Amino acid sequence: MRVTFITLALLATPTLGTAEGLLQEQCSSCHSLSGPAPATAAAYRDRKGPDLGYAGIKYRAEWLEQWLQKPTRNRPAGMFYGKHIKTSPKGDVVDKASLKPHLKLDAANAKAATTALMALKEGAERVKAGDYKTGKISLSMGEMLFDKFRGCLACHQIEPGYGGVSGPEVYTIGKRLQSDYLVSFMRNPKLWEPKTIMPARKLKDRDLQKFVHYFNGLAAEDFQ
């Protein structure tokens, strides 16, 4: 997975009067704010960024908060990679110039929009408080796990320029999404995202914690 690159449609300087509004005006021409998920392949194919109907419960508020000031690209390939590749003499590769950048909020406007997006709460009965139970595994074994076992590197990188690509990177993610929502997700990923190219893989509870507990190890790492 790495993790889902947020292309907020913002100005730099919104001047909206209220939080909510600003995610309306700002936000909703590239975000579905109310659901629902995309039903078709096409729609999700054509999605201009993720949906935030569930953020409060799937982004951490402190991360988001400091993204919105600073944004980085943790979708090598976009949304959705099939639109941002190009062929080359080393084979396919990412068409960087494809990919639009994110404007930046100033903190003011980060925070408001941070606190609109962390009472967006779709679907909270799909994650259990609590079900990521704290623990560690050392990233050796992590990534034996994660790559060996799992083949999950084909699509996600675990380090800067290493693995795949039509993913969302994986090695801030302990830092970008709530533990009990990635364990919900990874669990059933079309109950999330009905058309998502996440394979469902029927994971065991204590592969679950296992990879949350790697994932975390990876964000303390402080890729950048």
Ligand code: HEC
The other form holds:
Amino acid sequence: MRVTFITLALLATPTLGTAEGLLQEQCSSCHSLSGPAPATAAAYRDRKGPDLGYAGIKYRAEWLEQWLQKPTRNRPAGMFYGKHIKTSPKGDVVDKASLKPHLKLDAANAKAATTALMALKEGAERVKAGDYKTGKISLSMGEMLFDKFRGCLACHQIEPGYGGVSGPEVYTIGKRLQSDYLVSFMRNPKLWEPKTIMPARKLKDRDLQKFVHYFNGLAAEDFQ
Ligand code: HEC
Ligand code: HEC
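Output the form predicted in complex with the ligand next; the form predicted on its own has already been displayed.
Next comes the full complex, this chain leading.
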């Protein structure tokens, strides 16, 4: 691990000048920085990291800058769960040893990378500013909707260790992602990820709003 850290520190220095250069050199081997999402099931499965070409309309800048300095796992079974699940006597479990820690940036590079990422806005026309209207829902009502009525818990964790592992956890979504993006994504996941395994449920606008209220409520809880 120590060797990796030193290598990264060395790599980071010459790119300090241009943040775009930093993204290109250190991130583009795993993340697409522009255009279209994987169009085949194989490309979707083999993708090494989430697409960042629309980072500026998806992520919250404050979260990005912190996360890049102290990355945590958002997808309990990695980018594609099928590659990180092993069978055990207890059923299928996440093969943690197959998941690598994410590269870390120092404060200056995290700031520069965040500025460059927030400028990436491909597909901005899919998000309507103000689509999400601030509101509230109790955590128990939110959970009922997420788990019992819509079956989302099968793929998403609502607290560490509780819920399915094939999708990103949702208990930090309120800190991570922009609310208007969330509404757009849940309204039509295939618009963003044509090959996603997330089913298109044709959720009513009322429910889309409630889900975002719920995520924002969860993010206010102190799970970590
Ligand atoms: C070796 C491959 C690899 C490299 C290099 C890499 N990443 Fe990642 N990145 C990943 C994977 C895999 C994930 C998903 C981790 C997870 O969700 O647990 C990820 C997740 C992320 C996320 C969180 C996305 C989300 O939706 O949760 C951001 C932001 C990110 N990377 C930015 C960067 C930046 C900026 C760089 C370059 C400085 C970079 N990454 C370099 C593989 C990589
Ligand atoms: C079959 C598994 C599955 C089910 C069921 C499912 N999702 Fe997902 N969801 C995913 C995956 C996988 C992703 C990540 C996008 C991708 O890589 O395809 C995702 C992404 C998301 C995101 C964006 C999160 C992020 O970090 O980018 C939200 C929000 C979301 N799902 C909400 C829901 C809601 C609400 C439901 C129930 C109506 C639901 N999901 C049901 C698998 C699922």
